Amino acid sequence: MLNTHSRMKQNDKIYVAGHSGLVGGALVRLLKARGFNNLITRSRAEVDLRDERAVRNFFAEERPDLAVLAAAKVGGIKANIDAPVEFLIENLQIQNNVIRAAHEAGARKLLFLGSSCIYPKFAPQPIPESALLSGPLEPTNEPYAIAKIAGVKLCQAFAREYGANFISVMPTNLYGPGDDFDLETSHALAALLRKAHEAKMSGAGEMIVWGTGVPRREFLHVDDLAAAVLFLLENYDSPEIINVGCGEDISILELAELICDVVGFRGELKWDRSKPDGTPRKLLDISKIKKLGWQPTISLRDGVARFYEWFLDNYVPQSMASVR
């Protein structure tokens, strides 16, 4: 559903939740390149996100006219499995008190921002926005995705009851600046550049992958998702959800050997098949964004060696950047 009254005024008063995070920061680089300097963070020692009446009082005082909700406690496979609880309630905690704090303060528009976790274990593939609720979910991630699913519903259900402008925006596998490099806790992409780089400059003659390499998975730079939850912002006002990814897919054994390629790390790589596999494939069906104008435009291959550089340079002790 298009709607030209929810265009963006460049003195919209901007809130982005999560501001400091992989997606929060890139929207907010590509906000303020794009002239929206009205915008609104806070951190979370500012404002604590799970606490009810602390958020309450910050919309109430600074009412913006837009907000992102691209706050959440996030992790990996084993982060997912160490702390259910916690994923479960500080994530309902954050999303029931931001969303019901946009409606009161009056906010024009609220994007939520979901996960593709919140698919079925085996949904059909490419994974279409009704496929929500259609099969069992995977064990693994099950808190993280029930505590999105909630969201959604959260933003449907103020669009049903009181016609707020609430979206919810499922995006693909993530990577790019401000990612995490933790080995504990970070995604595969990240996991591998840092594994990748670390085997180049200690001169192993191997580098250990978890799985077999077999199973598919689809990657969308962080800048690519700000730009389109900025088009979403300016372009689409319904209720129903809506998913964005680069359409494309890559199995893990072609994504170490793109990656090492990038790094320039030139030994083998051995798999580890004792360590999980997860879901065999997941790839998003983008054909909803793209019919209504959106697309991808940074290549696999050109994101992670820009994403390369940014490691280079905010990650890696100065004394290794210099042996590049």
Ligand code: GFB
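Having seen the form predicted on its own, could you now give me the structure of the form predicted in complex with the named molecule?
Only one chain is given; partner chains and other molecules are left out.
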């Protein structure tokens, strides 16, 4: 499966869809740092990826050598429950448009980013790639998962029917610079970091955590994911999906405690059991990518500490946004 034909050149024209998001942002930083000097990005105002004609025109004009599809409508458990229509339709639109246009414009390779929520709710743990479509999905994010599964299948269909080198990568739960801190839409790690910080600053005695604290999740720093994406662009040319994670999971209770420790909040955790737990456990089996020669480098504690530093330097509270 290792294939030198797809080796990247420094002047390859690389389109990163979703460059202002968590994953796309990390990938653009890494590609620039590694000397790739022909990156293309477009804001949503320039090319709305939900608009088929706009996407086709853009690809026909730019003809990128490589495309990374890191653009998606994403969010945490509440956002997924609140907006099933948007999670389903917008993701289908974005991926259908980009994947087809990349093929039509002759892209040499495309990398599609999926999600660990494509796997069944009660998949074996750690979850091997072979668990895809082996059982019912977790209801809290089924629309998102169905869209991502459709993206995987479309990439595989282009590979089978037209010989396209379109690969699909399934990352576990991610965090890092550029994360969403809106408590209504964010994922757990960013939300808990913000809550712990605000509780500490205000001198509150407690902070609210959703659910029971029992569910287990695996968290990967987005810089590790970006490194894996670059590795796979250079070394993986199979339409079979491939997992990327850190290889370890922790309970939400343990996560909340770790975050409070890093932030320095010493109060109590208060559990809001009216909020959903979601899937009981989600730990990816990463033996496939490890065998190819990639492994994560950022431990959860170090990653959260780095992320908190970034937060302190960059996060502008909503109430402050208008006065800056």
